[in-house]
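This document starts with one chain, in the form predicted on its own, laid out as structure tokens.
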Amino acid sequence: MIRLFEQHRVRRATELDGIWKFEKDGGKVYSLPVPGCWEQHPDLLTYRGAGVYEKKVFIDKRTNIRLEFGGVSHTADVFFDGEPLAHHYNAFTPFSCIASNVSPGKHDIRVRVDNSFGEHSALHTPNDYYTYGGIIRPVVMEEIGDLYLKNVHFLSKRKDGKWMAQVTAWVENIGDWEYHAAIEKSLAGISQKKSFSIGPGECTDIVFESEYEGILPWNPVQPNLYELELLLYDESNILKDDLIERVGFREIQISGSKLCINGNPVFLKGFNRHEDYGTIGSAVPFSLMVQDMDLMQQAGANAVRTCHYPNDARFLDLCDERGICVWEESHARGFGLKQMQNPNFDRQSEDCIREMIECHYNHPSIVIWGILNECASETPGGREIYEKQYEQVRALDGARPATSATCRHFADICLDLPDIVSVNMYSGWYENVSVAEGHKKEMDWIAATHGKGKPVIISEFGAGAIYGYHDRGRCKWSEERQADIIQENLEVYQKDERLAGIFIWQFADCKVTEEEWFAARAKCHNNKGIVDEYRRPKMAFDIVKEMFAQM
């Protein structure tokens, strides 16, 4: 499941989900499932480096095939019938590749995956989380002409009351000659037409736009969504391609330190969320998506927080379908200058930028684009760092704000860059201060520096807890201690209209790199999850769930 909807009912498409052969570099092959981690088979439990997966796929006709992976951790090279077609790095971004002129009978899919760490992976690190290896999310081929739909993005505003909508669809030409053509597209009731001529190897954009009525715009509480369906036709009006999506009419607003949907202020209470789980790892099924989601919704939040890279479209799904707020943040956490400053960096985080809003711009969850967690905001070198993902996230999406959570307290020198200053707080775990006292001297130098007057969102704050340690003196890792810290802090952000925001860290325990963090992270985790790695709830759990009712 690629998706949670039809996108295709012209365009042929087969999901490559099941049983792959893959040859670990060595020389050992193993049959692996896909989508899946590899560390779930007991020999590759702790693998890090590079294997090929295979598998054949069998074509009944000429055609051009586009296999699109949803992601691989963390570098893909691809090859179809042993000729190369995609160079991918980053586990967390989908990207396709096609195969041009594709003759009847069987055909061999090889990916070579690596997952090493070293300076040409400079946002997969040894972190505080973990990076799994294999292909992690499902893979599709798809049958399609020389013409074809490669995208389409949709954007909603009000205007005098009345909602218009503007949706840009790019037609590519893979063929060797010039194609008139014409797209037709159909939203909430309204159909258009545009014919355009297309040259060899080009791709271009038809731009259509209306006005609609009676409308039921998407938000928190009524998250209406609408089908945008276009159709490719042929200079003889046959039909020849087509592309689905689901898309909802808001608009996004700051007003003054307020957030806003369609006018109307939202608070977002929500949880810092990893895709992982179990032993299961980064390959998280759809089912315990929706299970975290239930669990996330129980316990009374309306937002999530998807630290700190792009997520599964299905998991994004969700949070149309259900009303949940996202702010999607790009790959990058806790990075020092020096870190920065690989000579990767700046490549790997465009390419990630760019991939994650022109995959992900249409799902009306969305509600914040976050980059850089936890880097080197305090230095003129990081800075110009920050200047350049701000600028390249506008340049792409302007209609949402933009944030980056900071740790630099009182030393940032780029709160002047975010729509949204958001800080990370661990007042009573890292630091023993009062929250209120910590809380206080952090807001207090915000206003004191281009932050004043910006929405702010507390991006973390939290405390570790292992699963099932009870001390009747509330002693630290325990399920006590945690709790008593998170309700603190939540006493405290509660009481303070100048917040337009708390994201707790975290929703779930999740496996760190042993080679950094293993003196910091009893089990080689993170444990600071109000529920576990199997998602068993802590004492924390009825504590977040009876303050999310208050607020």
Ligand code: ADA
The other form holds:
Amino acid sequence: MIRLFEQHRVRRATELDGIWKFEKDGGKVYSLPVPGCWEQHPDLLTYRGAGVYEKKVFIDKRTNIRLEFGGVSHTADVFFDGEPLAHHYNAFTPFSCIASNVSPGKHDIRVRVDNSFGEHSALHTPNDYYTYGGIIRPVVMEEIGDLYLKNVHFLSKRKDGKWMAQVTAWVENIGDWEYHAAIEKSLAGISQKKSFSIGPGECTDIVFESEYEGILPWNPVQPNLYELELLLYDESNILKDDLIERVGFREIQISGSKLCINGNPVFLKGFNRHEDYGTIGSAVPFSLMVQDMDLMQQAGANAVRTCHYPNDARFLDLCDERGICVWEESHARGFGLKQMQNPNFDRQSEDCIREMIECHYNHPSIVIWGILNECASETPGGREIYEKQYEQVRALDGARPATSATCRHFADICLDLPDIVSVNMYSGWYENVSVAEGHKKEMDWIAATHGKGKPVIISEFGAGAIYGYHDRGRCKWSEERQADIIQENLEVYQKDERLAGIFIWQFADCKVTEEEWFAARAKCHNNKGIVDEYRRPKMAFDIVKEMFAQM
Ligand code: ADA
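Show the other one: the form predicted in complex with alpha-D-galactopyranuronic acid (ADA), since we just had the form predicted on its own.
Starting with the chain above, the whole complex follows.
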């Protein structure tokens, strides 16, 4: 299951979840589940390197085969019957590839996967989260014609009290000659059909604009969703392909220091959540995504930040259904200027941002795009990269605000760039200063910079605690002290009308890389979760639940 709803009723799609053969470099062969991290196998707990996954498939008639990968960590080279089909870097963005004119019979799909570190990997580095190895998200195999529906974007806005929407459909011609075809768009009772022609090797976009009556909008309290269906017909009006999306009519605006949905201010209160669980790593199965969602909602959250990378589409679908607002973030955590000047950094960042927005554009729950968490925003060289990335995000989607969480307190020279100023604060944990004092200093500084008047989000705050460790003196690392520090933070933030939102760092404990991080991370985990890596609540969970209910 690559999405929480069927994306095709006409196009034949086969999920390739199940056991794949895995040959680790150096020869040993395993049977590994896909989706899955190879670290879940007892022989491969700490394996950092490469290996080849293999799956045999059977095709019953001549066709074009489209393979879609939800996520491969962190680099994939895909081969079909030994022919190279795709190269993709980044564990956290989906990609697809096409094998044309495939004959009936048995065929071989191989994916060489590499999770090694080095200059070749500018974004996956030793870090305060773990880069696992494997085909970590679902894979689907589809049969398509020479003409197929490649993607669709839905943009809604209110005009004179009515809902308008623009639907843009992309069609690709992978054949050798020109086609005359038609697309029919159906949404909320409105159907429109447009004919078009497309040359060999072209990709063209067809745009539908319309007004919609009787719409139930999407918002956190009533997250109404609609099915958007595209049907592709050939010149004899024979149905050849389809693409189904799920959308929500909503509009995001900034009004003064507030973030608004459909004109109503929304205060975001929630968690930073890594995709990581116990011994199964970043290939979090859907049932455990639901468990995370249920726990976050039980704690009273209405928002989640996908720190620090794009998330699995199924989790975003869940946020759409539950009305959980999402700050989705492109892949970057804590890079200094030297790391940002890695020769691969710009291209790998640009690819990640483009794939994130192209693939996740239609999720109504995504209300903010984030970039470059705690990178070198205090340097002119860093600023150049921030400017470039903000420009790219806004070119791909001007309808959502963009931000970047900074920790360059009192030194950041980029606060003029984001639509929302976001700061990561650890008063009471890293800084022995009262939260009230730290918050005042920070807000005064923001008001004295180009951040003045913009919405402000406390994008991270929290403290560490080892699950089950209790101390009558409430020392640091005890559950008691974590609860105390989070409570002190929430008491300050709940009184500050200037804030547009707060995200606790973090929802659950997550694994980190031993290199560079073991000393500050007991168990080689980031232990600031209000639940541990097996989702066992710490004392702080009930404090958050009690205080979120008051906010
Ligand atoms: C930073 C960073 C997080 C995490 C956190 C911490 O704010 O953005 O990824 O590393 O610090 O736990 O110290």
